[in-house]
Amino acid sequence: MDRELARAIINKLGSTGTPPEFGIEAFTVGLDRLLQVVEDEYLNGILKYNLSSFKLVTGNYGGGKTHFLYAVRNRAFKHNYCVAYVSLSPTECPFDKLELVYKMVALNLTAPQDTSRLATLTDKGIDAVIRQWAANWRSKEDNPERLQDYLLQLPVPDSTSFFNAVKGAFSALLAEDIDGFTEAVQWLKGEEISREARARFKISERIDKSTAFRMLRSLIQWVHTIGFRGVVLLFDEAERGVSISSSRDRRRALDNLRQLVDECGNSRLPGAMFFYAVPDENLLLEGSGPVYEALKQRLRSGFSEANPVGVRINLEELGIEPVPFLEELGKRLVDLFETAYGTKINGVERSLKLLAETAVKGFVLDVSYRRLFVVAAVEFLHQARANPGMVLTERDAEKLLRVTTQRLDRSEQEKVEREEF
């Protein structure tokens, strides 16, 4: 791993916490096998004949949800998935609204790319697929009248205005024309277009909550046929799209969640996979009445090496203790700093293990004790490098991490009232 790189995931990691979007095998701990189950039986398994399939992680808040969800983006792109990670919140992307969900998918949309580089995932959308689409075309085929021929034996997905949409978008970007192509990947947006240009497309139809779930069955089967093997969707943190909305909104939700597992049943969804990320899945199915025993039913099973078929990944269960997992995820953080800052760390061993038992023992409640350690490690670290030799008593241990802990708190704090407002 190269300096740059490495310095940029320190400084994610010690801001926030949270996973940067690249490089995250460098301090990967705990995931390798449940990651390997969904590779072997699903990415590089069943998907590969047109099935697909839906999966409910679980965590705490902090916990690796996001973590998880990036490694499994990373390993669907060596399988040549297109993915999209998209962040469910009240305001942009509320569940019970499934157009808004459809624009983040369309907006969030990314070709297979390699995840170790830094800003490697800056191409995304559909417009940045549809471009990749064009270039692949392009260096298979040097005979332009080809191009009808191609065009009609492609399958019709579920809308037609949607294949209208990307075939008008990928015919624009050959012929070079910027406007039209600006045009359809307006409307594949859920952007309002004008008549003429849904006149000139063959658009006939509009993204709204009659159709959304039309158009992201259309998108999954316009990725299949196209050279992709698959998409896979990512939804992270949707306890907020649900808890915050009315009860009404919540069944809502939930029963667009229904509709989605049981879509996976059905060969309408070729080579798609989903995951949605919820701290707890109480939270998500606390309530009675039909749509939560709907769901009950369907998210029973638990997803293990001995049972891949089951519904449920739960994150606090990977086999490894939370005191030596934080102890092998505090020596990738030393390897990761050391390179970073081209410097050697020696003799935090003891501190890094201190700070691991105090966050279990005193955080281990709380929803994020995984992320406390995280960041207080990292500031240690830097402490450390600017005083060599220094160790951590257990007084400084606590202190480290209550404060981090209410420095997070702010920061959650206002990232709530962002979202309200």
Contents of the next structure:
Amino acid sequence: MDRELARAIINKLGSTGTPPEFGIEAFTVGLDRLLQVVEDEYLNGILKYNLSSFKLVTGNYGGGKTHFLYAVRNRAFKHNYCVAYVSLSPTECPFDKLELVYKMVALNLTAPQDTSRLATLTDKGIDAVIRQWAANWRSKEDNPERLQDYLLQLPVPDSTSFFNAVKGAFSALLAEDIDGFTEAVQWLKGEEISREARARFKISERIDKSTAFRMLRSLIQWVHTIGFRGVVLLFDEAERGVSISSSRDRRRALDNLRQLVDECGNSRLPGAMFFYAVPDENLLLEGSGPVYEALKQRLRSGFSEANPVGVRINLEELGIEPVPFLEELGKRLVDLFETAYGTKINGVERSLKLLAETAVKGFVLDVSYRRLFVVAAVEFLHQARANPGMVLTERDAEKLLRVTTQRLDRSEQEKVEREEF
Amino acid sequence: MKSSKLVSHPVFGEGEIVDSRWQGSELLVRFQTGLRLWLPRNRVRFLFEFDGDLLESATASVAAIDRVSACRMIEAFRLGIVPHQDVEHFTFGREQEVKVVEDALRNLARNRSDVYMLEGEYGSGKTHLLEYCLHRALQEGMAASLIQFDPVEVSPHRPKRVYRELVRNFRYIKDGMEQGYRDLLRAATQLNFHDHIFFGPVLNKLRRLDAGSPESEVFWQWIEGESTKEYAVEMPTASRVRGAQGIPALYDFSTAADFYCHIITGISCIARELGLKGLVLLIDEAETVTRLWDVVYLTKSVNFMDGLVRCAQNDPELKVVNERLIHNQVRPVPYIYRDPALLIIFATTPTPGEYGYIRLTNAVRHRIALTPLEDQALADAFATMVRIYERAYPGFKLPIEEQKHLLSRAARQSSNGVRAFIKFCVEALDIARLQQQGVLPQLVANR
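Please give the other form, namely the form predicted together with its partner chain, since only the form predicted alone has been shown so far.
Everything in the complex follows now, all chains and molecules, and the chain you saw is the first one.
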């Protein structure tokens, strides 16, 4: 692995413990079986037949949900899927406001990219996808009439307005009409545009709560028609729990989710796969009333076993015990660390094992023992690099984990206050 | 199933049913602790002993199915859903209900409009039966539309959205080809509907419209209930619908129930005049009528549902402007146009304490209650599911003894509804397959 990339990964893991957007495979542990099944059965399986699927991903705070979603994203890219990773939050993107969810999907839609290099995904957004679509056509066809024929023959998705807008953006780009392109894209991203622009592109609908679902469907149908295999949508529930505030909003959100699940059961979302990650399914499904019951029946699993093709993927049941899991993770971190700093860290296996055992023993019921271990392990590796031969005692391990917990709590609190007040 | 009198309660434990009342909706249970209590039926879980040998006499109904369809069905089963295009191949133990539906369709073919209510708990198979009705209606030469109410997207207090959804899902078969709403109206331009307040001028305009003009697409979008006012009315563009059309607007306000009922009954008359046997309107999640939090919206929602029911019952009082129902104040019209050929089937989950639901159920004369499936139906469904699964995953085989064992376990789940039964079966098959492939360890499966 490239040294710069390794150092960037170590920096990110050492500061927050959250996974970086790049190079994630270098420290993925225990997910291989799940990812392989997702790849074989879905990305390279039924989605190829224009079918769709929905999975509920559950895992504790810091239990690897984002990591799993990024890993799915990377595999989806390899199979020519567009991906949108959307972080749900109570303010910016709550699931009870589907129009905001659609906006975030449009903003984060990403055509297949190389995720092994040191870069965050910059070419994001529906505009970037349209640019790539136009560039592909420009490279193989410059006859305007034939391009017009191509546009005419494209199947119309559920929303004619959506179709007119993407067609308009495509044509504007080919005609090098930047203003026209910007206007069409502005509407596609859920922003207001002038009446004249709507008239020009024959856009008759607004993107609001009553049309958001149709727009989402149309986006998926359109992506499929322009040469990608489909769309993988990754909804990551905010770490602070349910991203929905009032019980009424909650019911609406669950109803939206139920509708999404039903759409996947039928065939109106060609090549689409949804992952909805929550820390605890009980937070989502425990409630009374028709909406809860309807969703519960669809998303609950009949078995407690980890079934990788079942509707619920439980990241707590990876088939590997917590201590061996952390030990394996520790080994990967050592490799990364050595690459990052061009040095050899010897004799840290026993200390890392002790750190893993202490994290599991003392913090397994705490929030995110996995994340805690990652941050503490990186901190320890820095210390071991400065003091070769350093060995952790049980007391040192406990202290290191406690200090790390306090640091993570503080930064989490700052983040919450920054976002919500 | 044997021992069907045994039940389990989350608090009181296991017990035996000794009596029932209110048509079985409440059960008197004697618990093992000696406690005797009257409990609502849905608060207890039935304990069944299922005879797995029924599998030997089971009939797998799917004869030939391609792999894509098999995969689609299996993925939908994982969510507890049957894909709508496969519904006819996957309907079991509903002979009585199907007969009622067939009779209703036959009556519609004889020009007898009516309305039915299909009731059942979540997961009992209501949507499934509606899908079945849709397929049968299309096969019988009727126009049909299946819509699903939704508190946000398609709420009954906004009749225009209901109309738009009806239009979007509108289907009929002609000369072996599936046709839609536009096809119906194009064909209707040959007919005389000048007395219909909406279709009269609409068909008139369509007769004069150049199909290739930009104005044409705009006009169609407008007819279909999309808002086009931004560019069709005010903007001086090539696509503008010029001049006064003499067509009433498709009102977007909630009091316009009369207008949309008039249109829906009009569609049924057009369908009949074009040689179809009427219009079948299937409304799923009709209990949405009760899910409105604003009392004004609830009233308007109930009014629209009431109007729809009485339209399908061809109530003569609705053939004139009727003060007992809400009318739009811009241009009040009778709810019913001519003699409609309309069959409406609502599917609802019983919500007996809710005002909207009570109003709806009181108005509907025919009810179809979905009860739990019989043993043989479960065995047939299971045998079919195994066959579909084997088609979706070539090479997968499960020994018959294991199938019987699995069916017995799955049947116990059926007391939680058909959906739970289907999900359990498919997950068990998944686990068995993944074990055979070595993806899952054997010990996981045997727990």
